[in-house]
Amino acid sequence: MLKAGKRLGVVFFPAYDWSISPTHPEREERLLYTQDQLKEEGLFDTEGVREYKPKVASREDVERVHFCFPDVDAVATRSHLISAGGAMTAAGLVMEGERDRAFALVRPPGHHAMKVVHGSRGFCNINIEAVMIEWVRENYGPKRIAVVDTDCHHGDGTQDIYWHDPDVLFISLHQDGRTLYPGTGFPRDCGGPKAMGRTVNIPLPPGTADEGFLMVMERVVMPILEDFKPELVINSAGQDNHFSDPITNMNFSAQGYARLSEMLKPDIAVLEGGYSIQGALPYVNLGICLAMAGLDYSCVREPQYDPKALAQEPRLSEYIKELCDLVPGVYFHPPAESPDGFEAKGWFVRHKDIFYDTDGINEAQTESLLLCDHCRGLVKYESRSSKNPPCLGLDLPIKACDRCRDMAYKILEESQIKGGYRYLQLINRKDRDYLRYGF
């Protein structure tokens, strides 16, 4: 019997009862073929590898992260709560020492869900990695965490949630936003005023193959992680960079994904995108599982794999080399001031227009950070959408100072008295006080 070098837990939830439509790329078959492949290859017969069932995330778990307007029930189904709960289960296995590493093979995905949620965008309703991270912090104390997002689409939701958090490093490798949804994720986007350099975007050109991805891992991602020294490394393991994916334009292979996982050594991986249901996901997921478990993955091959046909063009290699020279400076030498926003009466303000492509909702949002010398600052979200009237969210960080805490409750009280907002919500991580009001 084979024995895993690292004890691996695999949390599986294919969400049999949920899909956007019977023929939509985000449907239950995404994981059914993977489930069969892992069992046929005998993964769970390997000593040290075990399958686990997910828990169900509570509404409180979601509200620790998101401002869901009008409420959690309006934007998330039970399947979304189980998907987030699967990520939490994976984290619990690692945090409790039952497993060395864990892979949450769950759906629906989550990395396009931002801090404020009015509906679904990019097939995502709630951010399952963020729900998991804040569950870990709630139960195991403050942690220095790195999230490496390898989905082909920029993880704009995760970036938005941790834009002002210096204790979470967010790195996203993705197809250039000039060529793919959501059209974001450029090197200049490097974090808010108190977290400059903690967001690192690496936009790769269409056609990037194993050579390019692994070059970026070696020359950009790993040196940054070595300097940041995270206590927990999380891989948002989207698999739509695969050469056979129907909605993207990259040339990554199952072997490349496995090698990336071997280099990254994530404590926890969470499935995100990937829509080549038969031709890629079963093999890519198998390769990732083997790599995370410290097992040989050299024989993993997907159908139609032709290394010569998938070889990266020399011009792309040169472009990626230049990118590797440029991007580390975003982390090691961030700009003195955030290029995104402006100061106004002691607040740092930025305006965002957000389109929920899955649900057809338009949102106008103003995000204001209270500039504080004693903590990272209170963040205020004023939002209205084509679905909801004006809403207000107040986010108080876990290490908030008394001034910011007092300001949060003052704004909340004044908003209740004066009106103007249909929904109010406070996330007070410092005192674990979570309040919601509707008028």
Second form
Amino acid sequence: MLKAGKRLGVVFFPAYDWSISPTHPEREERLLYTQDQLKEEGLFDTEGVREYKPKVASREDVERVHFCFPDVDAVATRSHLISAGGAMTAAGLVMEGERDRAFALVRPPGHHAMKVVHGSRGFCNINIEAVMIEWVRENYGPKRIAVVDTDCHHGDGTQDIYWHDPDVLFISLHQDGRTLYPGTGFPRDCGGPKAMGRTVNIPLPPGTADEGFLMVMERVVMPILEDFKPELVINSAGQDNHFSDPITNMNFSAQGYARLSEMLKPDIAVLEGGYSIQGALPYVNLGICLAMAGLDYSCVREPQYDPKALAQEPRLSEYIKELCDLVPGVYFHPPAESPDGFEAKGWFVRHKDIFYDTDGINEAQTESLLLCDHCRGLVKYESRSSKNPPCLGLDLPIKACDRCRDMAYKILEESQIKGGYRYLQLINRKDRDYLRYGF
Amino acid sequence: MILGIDVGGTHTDAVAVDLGSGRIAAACKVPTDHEDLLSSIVAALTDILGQVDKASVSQLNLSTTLATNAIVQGKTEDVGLLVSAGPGIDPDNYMLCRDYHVLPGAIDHRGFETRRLDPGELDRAVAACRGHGCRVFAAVGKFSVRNPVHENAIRRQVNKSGPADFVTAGHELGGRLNFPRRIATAYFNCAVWRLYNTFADAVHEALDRLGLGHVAVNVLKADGGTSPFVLSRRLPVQSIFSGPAASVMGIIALCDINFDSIILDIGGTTTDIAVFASGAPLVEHDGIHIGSHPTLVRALKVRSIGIGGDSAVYVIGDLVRVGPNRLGPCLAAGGRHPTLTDALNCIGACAHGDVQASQQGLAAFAQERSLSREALAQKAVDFAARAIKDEVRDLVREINERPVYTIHELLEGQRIVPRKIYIMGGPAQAMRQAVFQAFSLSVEVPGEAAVANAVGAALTRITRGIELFADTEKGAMFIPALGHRENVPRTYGLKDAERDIKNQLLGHLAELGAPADASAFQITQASCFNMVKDAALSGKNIRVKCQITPGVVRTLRR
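Would you mind generating the form predicted together with its partner chain now that we have the form predicted on its own?
Below, the chain from earlier opens the complete complex, with every other chain and molecule after it.
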């Protein structure tokens, strides 16, 4: 009989009654064949592998992370709350020691959802990893966490949320932004002034195959993780680097994904994108489950896998080698100044123009970090969009100093008196004070 | 008149139930001879036929441990197990027997053949099995329930070199997805086939001798239903572990169960716990384990805990425990170690056997541990009731936390909240008060519980569960259990599938000479997914499951 080397919990929730639209890639059918494959393989009969039902994230769980304008209900449906809840369930299994590792095989995804949310971008409304991470920190104390995003698209939402957080290391492997949505994620983008080098972007050229991904894992990701020493490793396990994915251009395989998981040893994996629902997902998900459970995955092969056709071109290998020489410097020797933004009156300010492709919304945002010598600093978000009038969000981190806290309440009070913002929201993680006005 | 026989571990119980009046016309209990089950059945039948007119008997329902014993005692036959696995978990993990051959070939989750079966390898594998003397074969393919082409090819090849005695094709075991379970189920089905059929022949001969040749024979299954003998000859594996089902169905026949309820069958060694949702017994989601092998054999959800009348009473520090060891018989029946029954005797909950022996023995036992006899007895009974309660709570929680796959079910799904407890078995009446106190729920002990299992066997209706899978892009519909495959138009929809599966199931049972009550027909799962190719609708993927719901043909009148 098969017995897992690591006790694995799989939170499987395919949301068979929810879609963005009937023929949208994010539709009911997406995880159907994955479930067929996992069932047919008898995965959940394997000793040490168990399936779990997700919990539902509450409004509070979302508002611990996001500024949702006009409110949570307007931007997140029940399916989003369940998919975030599924990630929380997975994390709970690991934090409580019930399982060694857990995989939240849930939809819809979340890694394009940024700190401020006006709607859906890249099929994402709320960032399910971030909701999970902040739930873990709320219930199990502040943690040093590494998020390794292996979705083919740059995890710009997760990057945005943790841009100023030095305790969260965000590493994203993705298809070069010059060739794919969302068009961001270059090595120069390495974090805010208080978290320089804690965002590591690795843009890979179209056509990158197993060889290239595994080289990046070995030469860039693993050495950085070894140095950072996270208490939790989270994998945003998007599966659209697969050679059969309809909306990307990579040549990664199920074997490659399984090997990647075996190297990374994530405590928690969370499904992100991946829309080759028949040719890739059944095999990639099986491979990841087996690898996470410490089981043999050598016989997991896509029927259409052709090693010759999928071999990596030599010039790509050369390019990726150079990338592997260059990228670790982002973490080990970050630049002195943050590349994006400027200092003004004790604040570090960035302007962002954000397009919500799924919902067709334009947002103009000013993000200001209070430059503080005692903590990582209060962050202020001033945002307006084609959907909402000016809104204000204030984010006070768990380890904030008193000065930053006083400043947060002062700004909140002044903004209320002066008006000018339709919605105001304060996230005070230090004292667990969450306030909303104008809702 | 229906006869019900339950061949149990110690006794073989039999009843004759008059269908018209709903009364027990005759009942008997004979010892079970494990070396010769048929003789026990004949003895029970002879006893019953002494009480009722054989001409009035129309049906015999039989619950037997034959297949179970054969497997437990290893009295099985060598099987040639031929599998087509394709990509996934290494199929070498499922090697169940010597003649196990993994053949190159693959079917994918949609039922497309992605790699053809290698005829040369198949030829060699069959020859090797034959060389080892295999006369029964199992043909099992991954995703064969989507497309049985490989299993059918294996069967043809097996029969080409002279017909095999018996071949089980995996898809005939039902449409559920689980390749390792399909392998194990097909294997065990073959391994007990000959023994079971020899037994079936002997039963028919015996019935002829007894003048019951005209009687229709059905066999109990673990899922709380029966199967016509002709069908169970092809699917003998379904007859294993039918014992608990007989008892549970007996309760249904004896009581009118409407609510979410708990059934406790307290025996000598164990207490079996079953759960009813709105009056219907819950069936195990997957299937039972045979040894360490999970199978596709459906069974009622029954959990056993090591607490029964003969469970030993222990004192560990301040804690008084009962079970899980059986050190019976109890003192009252001449045993040497105090058991739960002795404790029940001491608190006056019952007067089983030699009550004085219980009292004296328990008093001595208590004194050695500086406890009073009454306190020890009460603590032992309370412990037993509490242990049962904890197990019930875990079981109900497990059922309520079973994964679901739609938002609707997750947020609005039905939860089980037990409102009533039914107790049966030897110590049922004696445990009633303790169970009531532990659960604070209404407790009922049905009368005539002593032969409830045989009553259950007699009155259980024929059940069958089948699955349909349709893919309108391929233009095909398939019901694996019936081996029924037909072409369907692109307009084929969920309603068509629900109609077809019903007709097919009812037709199939009628063909077996066992027409089912259409009112017991139930669609248990129905889903329809749009399949999209290049951003356009390419077809529908339809899955329907149905069953004849487990139940009794009538309840017993008291």
